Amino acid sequence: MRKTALNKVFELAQNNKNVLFVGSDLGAGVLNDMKKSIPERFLMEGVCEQNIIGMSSGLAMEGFLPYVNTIGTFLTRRCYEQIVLDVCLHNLPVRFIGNGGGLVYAPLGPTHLSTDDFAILRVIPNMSIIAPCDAYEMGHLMDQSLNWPGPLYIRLARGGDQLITDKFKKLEIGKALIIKEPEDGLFITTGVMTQIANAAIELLTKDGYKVGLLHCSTVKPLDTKTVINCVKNSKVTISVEEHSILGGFGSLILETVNEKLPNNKGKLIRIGLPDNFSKNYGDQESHLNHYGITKEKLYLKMKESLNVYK
């Protein structure tokens, strides 16, 4: 995933002599074809991420599209004020591409887990969000970000996830993409959560539960009118995301629900990261099964919360 949205970036400079790819001491072998046939638009600064959202700034009021990218942690948690103030409050065309979201960089510790991005940013005016879930999405969603109007977060995954909207024709920044139908439950994600979602409803659909799968890739603006459409069809919601359950997707969701759908008799229940920092190492998948994030734990917790509505 990552591979494609930055070989994307490449491919807009190429045939728009405005963009520009900006990164934060990412080591060798980053976009090396950029660097040797248009050396000038692809800058390489050293560990110095706060510098390097004001420099885009400066270079985006100059009429440059600078896609900035370095690890997702780095470049929101460090950088908040200059995102704030430098790029959103002038509703700046900067696109963010952060690396690892969620716990793709489980091994590195706490310090480098990116679960709190999306609470941090979507409180942001101006700023939009957007997580595909497999890199066939996010080479669409990067065409589209090219005419995205303002600033702009890009959350990449780890990379290398199985291709499940490969069979959709219309992908669009804006627009939710209901994958699977909700009939008696259904699952609400974003991101590579989706995957996972649609492995559980397999095995849900063995025991003969019918469950949709709505995918956000637009995190914000979300897409409210198919959120709240899928809702009313469902008797179970459940929101799944990689992220802290505070303020974040799913926290959305249950915004958005209690707004348009106050007299809802369906149950919404969001499923993501505890309130704490995490005291475990080891790799991704470790973190999601000891937080209980699997297609198994989906699937019991969407067939008991069915079962109660029977």
Contents of the next structure:
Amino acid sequence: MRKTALNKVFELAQNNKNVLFVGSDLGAGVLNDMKKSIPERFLMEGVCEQNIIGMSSGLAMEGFLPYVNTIGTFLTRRCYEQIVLDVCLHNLPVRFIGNGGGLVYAPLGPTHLSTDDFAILRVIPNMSIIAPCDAYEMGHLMDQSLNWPGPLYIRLARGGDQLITDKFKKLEIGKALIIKEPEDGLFITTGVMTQIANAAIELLTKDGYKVGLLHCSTVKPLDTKTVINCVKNSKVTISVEEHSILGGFGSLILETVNEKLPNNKGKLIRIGLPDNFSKNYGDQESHLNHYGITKEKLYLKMKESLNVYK
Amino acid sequence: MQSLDKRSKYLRSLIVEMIEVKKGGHFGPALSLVEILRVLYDDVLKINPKDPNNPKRDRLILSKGHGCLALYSILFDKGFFNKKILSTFCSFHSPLGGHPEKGKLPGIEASTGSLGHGLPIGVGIALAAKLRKQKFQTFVIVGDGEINEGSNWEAFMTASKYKLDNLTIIVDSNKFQSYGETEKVLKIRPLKRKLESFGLNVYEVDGHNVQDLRKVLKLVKKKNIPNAIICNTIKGRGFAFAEAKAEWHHKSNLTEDNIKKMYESLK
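Could you output the structure for the form predicted together with its partner chain, given that the previous block was the form predicted alone?
Every chain and every other molecule in the complex is listed next, the one we just looked at coming first.
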């Protein structure tokens, strides 16, 4: 997924002379082809995210389309005020490609866990946020990012993610994807939580439960209409996110349903990460397992909930 | 020290007019800037108030956005907006906020107010001009207190890396910040040597001397080296009661008597 995203930047840059790549001291060899082919639009900066975002804003003011890439936490936290004021207040088309969304960098510890990005970015006016679930979807959404108005945050997963969207023709920024029509239950997901929920649905189906899956590649602006249409027909909706339970995707779904569907009779349940710093290392999978975000746990939660709220 | 000429006093009178509306504002930090902005707009910047978005225009960013009263004063004087707007300073629907905002008024290149933002933006603009082989110049005015912010030092290194000789960083060195003297709050000097060590072509000038400012602003240019001009100024300049006094950094609830004394100082 990361490779797809970065290769797409090069591809877009080859076809549009305004596209720039801006990196913050990334690993050696990143986008070497682009560096060789169009070195003037391959900007590898030092470890100075505040300046990088301000500089990218200046470039965008002059008509460039900077794609800024570094580790998600460094791209969102260190330079938060630059994102708010330089980029979003001026409503500039700067694209933020955040590596390691969620728990990808688990072995590197809490400094690298990007588990608050949705929460801190979605409160910024003009900001849009996407979290594709696989490389196929990433490719489509990257193509569309070229003409997306205003700032855009692109959350990257680990890579090598199971392809799940390749059978769908229409993948768009701003549109939620019904992977399986909602029935009694509904999982509503973003990023690679979609694959986990999909695997849980396979288990549930074997047991005779009818559960749908709505994948929201775009967290902001949320495809409210599709979300509401799916939620209103489900007895149980479970949101799943690789993000703090506070302020992120599940909170957004709760807010949206509360506002747009005040008489909703279905049960809404949020699954996400607890409000604490991880004390563990290991890997992404062991963290997800620790926090109960596995196909087995999702299966059990949905089954149990459908039995209670039938 | 030279006394202020008629034009410098006139530009200050416009500042007092705006202050009078709100009975407050960032007074001291605007007054150290008046001659810097005057010389830039009178003699240096290639701009046209009737065509404020011309792609060939020079860009000026007031990174120390709290000095906006001086910027509004010169923009009004140059015809970017009319007198009626001048009398709305900080009112609910006014385009003249307590810090300048792009899009609210023609001639404002970037919204500033939080310190340490204007220079990285200016670096991006100057870099864009280099990439597109455009001739316009970019000027960024920072305060000496503002240089406390580390983002400026990141930007100095980046300007130097990209050899942005089309960028001029102007430091309004009035030696004061909100709490007190810059050297006591956070020592930033010897500033010239520090900036030179970051790869900048540095000049130092009396920031209230119009002739000297003209000379240095027209002179600056060294191939492949970004320029910096340290303008030695006085916070509150032109108003004896406010000169070099930290308590005049920002004022609110000014009285009729305060305003009267301001006008009297300009006689």
